[in-house]
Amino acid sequence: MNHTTVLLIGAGPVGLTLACELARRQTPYRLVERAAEPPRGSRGKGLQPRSLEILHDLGLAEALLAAGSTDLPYRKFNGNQLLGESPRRVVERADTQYPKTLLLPQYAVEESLRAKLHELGGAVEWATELGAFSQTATGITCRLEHPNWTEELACTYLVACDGGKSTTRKKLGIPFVGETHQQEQLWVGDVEVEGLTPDAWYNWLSPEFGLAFALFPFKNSTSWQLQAAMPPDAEGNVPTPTLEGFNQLFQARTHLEGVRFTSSSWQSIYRVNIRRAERYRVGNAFLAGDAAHVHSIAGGLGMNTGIQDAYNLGWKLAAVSKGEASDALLDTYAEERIPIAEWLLRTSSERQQVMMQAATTGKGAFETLATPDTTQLNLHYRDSSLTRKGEVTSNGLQAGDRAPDVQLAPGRWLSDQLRGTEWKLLLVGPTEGKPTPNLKLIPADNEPLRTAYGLSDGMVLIRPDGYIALIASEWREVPEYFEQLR
């Protein structure tokens, strides 16, 4: 029987991020995907500032920025009447290199992550799915199924990253608690458009449908993403979308002459589900991404929260599998991420209501979604058992917060020093002590840095996923912190 440390099910953004995290920590893994090839549809199309920081850590952010858009205005219509334009809202803040949401197709994010995984020596195993599996006290025995073979595999850990319809979650017997909003359905697809200039995000607003139609052009591509509200019939069904149907619906709702869709590479129906897995862990099996939580697409938070799930879990699986921490560290994954999922479901539902109200009254649509919270930079783990609470710094920073980025000089940011798999220790003032293994020391010899952290002396211990574990005044507190992880 073959063996690996971690078996990852599903090669979307979540599984790929987790595979990259394990690969760069030299933790053995397998990444299997039941699809025979990468998906074609654009699907999720927004990377929030916090996710861009994670992708910066992986060395991918700059290339993705070049491939996407951040500043396309919203061009609003009522039928064929132009209502005007609104600029994209940016939540200005100095503690990140990436204050703007980046819009690009999900497949571009996946392509970038697959290239990074290849660079790290890994690959996706396509057309391979998880069959039966069973757990013991020490691991999991799985059967992998491919059209041409089957394989018996033993793994220490299993992570389901296989989406909202996760068969792995169902096999684990984890309830997916929540509700389906049957009246909230959309036609979505990727189309090529004739007769529109790709210089704006086009929104058609309607008192009847709210968002009657939306078209978003992708940078460096002839493809646009299409979205249109589709009220279901009495049985809760909507017709299957087609290129002909897209054209007919567009003309019926916009009456805009000279515009047509010449081709469509992807069509789908989106139904709003608001659900969360009751548990994120059963034995040595875990859930991440849409397998753990699904919600309204308002705010573009789904792919982002999944990437952040993976970033939280990856370093913990590596540490425990290498004997650097006890199994209890893995319990902190659900402890920290379930409250984030609750925030996600609540926030996305609230933003959906705000957007629909604005659309039905003709005041706007997607420009109503952005808030300081939807950047996901304010999410924290202050109540986590991994957080050592102490004094709040002079500017309100405390343990459990995301470590703020700081521009140290033109073109030079603290986040460049925070990249990598180690824990980091920010040294403020004349602090001396004995270095701890796998700990990168960063002297706070820059006034903007000390100001941003609100400290004149002391230490800030930063976890591998960029959150503050401890704000200390004495060196002994650092080894004491690591000791409690064992």
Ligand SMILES: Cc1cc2nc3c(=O)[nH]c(=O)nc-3n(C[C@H](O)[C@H](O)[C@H](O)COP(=O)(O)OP(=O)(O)OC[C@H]3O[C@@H](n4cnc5c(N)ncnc54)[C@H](O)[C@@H]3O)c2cc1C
Contents of the next structure:
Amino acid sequence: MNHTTVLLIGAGPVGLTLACELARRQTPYRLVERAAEPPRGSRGKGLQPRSLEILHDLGLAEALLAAGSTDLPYRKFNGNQLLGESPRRVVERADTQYPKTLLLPQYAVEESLRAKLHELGGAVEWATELGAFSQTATGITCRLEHPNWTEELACTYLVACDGGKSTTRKKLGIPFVGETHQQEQLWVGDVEVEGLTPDAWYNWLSPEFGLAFALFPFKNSTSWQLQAAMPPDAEGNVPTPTLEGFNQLFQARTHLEGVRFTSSSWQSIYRVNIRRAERYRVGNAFLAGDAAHVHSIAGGLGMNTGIQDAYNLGWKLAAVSKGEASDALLDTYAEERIPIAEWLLRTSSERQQVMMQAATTGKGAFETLATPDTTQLNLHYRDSSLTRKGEVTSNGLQAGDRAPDVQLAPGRWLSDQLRGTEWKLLLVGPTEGKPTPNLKLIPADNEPLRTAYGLSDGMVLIRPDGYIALIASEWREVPEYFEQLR
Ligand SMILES: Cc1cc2nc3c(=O)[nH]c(=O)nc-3n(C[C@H](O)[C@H](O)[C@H](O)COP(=O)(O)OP(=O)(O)OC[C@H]3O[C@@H](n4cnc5c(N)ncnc54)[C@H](O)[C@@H]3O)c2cc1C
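Please supply the corresponding structure for the form predicted together with the ligand (the preceding block corresponds to the form predicted on its own).
Below: every chain and molecule of the assembly, starting with the one above.
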């Protein structure tokens, strides 16, 4: 029987991020994907600031920024009447290199993660599906169905990154608690558009349908994402979308002459489900991404939250499998990420209501869909058992918060020094740290950092995923912190 340490099921953005995180830490893994090739649909079309910070750590943010756009305004119509245009809201904040949501298709994000994985010596195993599996005292035995053969594989850990319909979650017997909004269905797809300039997000609003039609162009691409509300019939079904259907619906709802879709590379039906897995762990099996939570796409948070799940779990799996931390560290994954999923379901439902109200009544601004919270920079783990409560700095920063980025000089950011897989210790003021394996000491005796952290003296211990574990005034607190992870 073959063996690996971590078996990842599904090579969407979540499985790919997790694979990169394990590969960078030399933790053996396999990444299997049922599909024979990468998906074509644009699906998630935005990277939030927090995800961009993570992709910066992986060395991917700059290329992605060049491939996407950040400033497309909202252009609003009622039928063929232009209602107006409003700029995209930017949440101004100085504590990140990436304050703006980046608009680009999900396949571009996945392509970039696959290239990174390749650079790290890994690859997706396409056309390979997880079949039956069972947990043993030391791990999990799995059957993998390859195109022409079946493999028996033993792994220590398994992570289901296999999307909202996760068969792994079902086989693990984890309830997916929540609601299906049968009435809220959309036609979605990718189309080539003739007759519109790709310089805005186009939204057709209507009292009857809400978002009657929407078209989102992508930079450096002739393809646009299409969304249109599609109320179901009495049996809850909506018709199968086609290019012809997209054209007919567009004309019926917009009456805009001279606009035509000339081809379509992806068509799908999207139905709103608001659900969360009751547990994220059963034995040595974990859930991440859409397998763990699904919700309205308003707010643009699904792929982003999944990437952040993976970033939380990756370093923990690596540390425990190398014997650097006890198994209890893996329990902190659910402890930290389930409250985030609860926030996610709440926030995306609120954003959906804001969007529907603006679309159906004209009240409330459509562009207020983005808020300081949807940047995901404010999410924190203050209540986690990994957080050492203690000092709150003069500007309110405390353990559990995301370590704020700081512009140290023009073109020079703290996050450039925070990159990499180790824990980091910021030495603020004259403090001295001692060289320790897996801990990077960062002298941080400078004014911009002191101001940004509200700290004149002390040490800030930062986890590998960029959250503050401990704000310490004495060196002994650092080894003590690590001791309790063992
Ligand atoms: C129209 C639309 C718009 C969206 N807009 C946004 C947005 O703006 N922002 C945002 O953040 N999110 C958005 N999302 C949501 C986003 O697409 C998902 O949250 C994201 O794809 C979840 O990633 P994942 O890796 O968890 O799952 P997926 O991307 O679903 O990947 C799961 C993978 O697992 C594979 N798989 C399944 N079962 C098995 C098995 N048994 N064995 C092997 N492989 C298996 C599947 O083939 C698939 O490739 C949008 C989605 C849609 C449909």
